[in-house]
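One chain comes next, on its own, written out as structure tokens in the form predicted on its own.
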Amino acid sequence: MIEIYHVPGTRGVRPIWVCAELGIDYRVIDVDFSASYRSSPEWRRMNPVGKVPVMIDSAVPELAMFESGAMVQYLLDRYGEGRLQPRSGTKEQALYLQWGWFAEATFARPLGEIVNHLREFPGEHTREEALEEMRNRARLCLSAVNDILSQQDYIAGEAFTAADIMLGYTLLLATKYLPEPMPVAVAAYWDRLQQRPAYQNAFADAG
């Protein structure tokens, strides 16, 4: 049993989606996302910086993970049996790793900064010029993704992989925090992802 401590709309959807794709037995545990609980000793023992998700694998004593991308890779390596990722050491794996890391380290970063800015500087304190700079960095990433998806069905090639799960969550953020519609190839790709039964099951469980 995989237990995933999660708040709707957050990165916990990534390991939840992987579990759904692989048919792994999992349970989603809702977390109180109030500032007081996130700073409590109880939660800081689970996640030292007070964020979500946290994942526990009951088959591995004393293992608790708190990075969504690491959870994705762990689930693939332990339970995937070669599914959702290319063979190690291949060109295909290199591209898979590149786009999976890009989704979080490069593309999600300015979108996360938008979230943080709106939370810390609400209403009349919001600096529109700062938000626009963040949006422009996200737009550059979106353009790069659109160029690739104009040539192939999925971000790392013609087959669906966990890199698409990593990117799918980032696109979810983009639909919320970029005001304009997504480019044509990205919009078609986003629709393909949402049609997957595992996506629908995961997001139903993830709220």
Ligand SMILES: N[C@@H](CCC(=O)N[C@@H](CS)C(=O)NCC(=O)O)C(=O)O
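Return the structure block for the form predicted in complex with the ligand; the form predicted on its own was the one displayed.
So it's only the chain below, everything else dropped.
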């Protein structure tokens, strides 16, 4: 049984839709979308940055997933039996990955920020207020990352993976655009990443 914690009209529709397409048994659980509930310790244990959706697979203990695109991929890989995605390592998969990431990381991002701004700033606001709101969102993410990295060496576990490469670049932005120093565990992790010969080669090549 897949449980999807969802608010109508939000991204939880992605994993719900995948379950419906694949005939996976699922249950939708309504979440209180108020800012106070989403910042409560109860909800932060489910989603460390206080967003929706969250997904739980009752077949897998101690896994509460956030990030709708990751949920979609997990459902396909675990239950899809090859459906709804091209074979790994093919040109078709390259396009599948490209457009799936594009949908969230590039296309939904500005639209999501419009929604956030309308919600957080019902009236006029200055550029600085908007920037500070963005910094606070980034700080929340940084703090979630710091909590994980206080318990393990790399973001997805004890081994370095490509998720660290994805996160590594984002941390580069964070060090540039957040005025304060990185929290302790993130700073140590960032040092570890920078020690990697491949990191040094990549930055020698990429600048």
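Residue numbers count along the first chain shown, from 1. Since this is a predicted model, take the numbers as computed values, not measurements. Rigid core (definition): largest C-alpha set, two forms, superposition within 1.5 Å. Residues that one form lacks are left out of the comparison.
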| query | finding |
| --- | --- |
| Which listed residue lies at the hinge, 88, 23, 151, 125, rigid motion between the two forms | 125 |
| Rotation angle of the smaller rigid part relative to the larger between the two forms, in degrees | 179 |
| Superposed on the rigid core, segments between the two forms of at least 3 residues with Cα shifts of 2 Å or more | 123-207 |
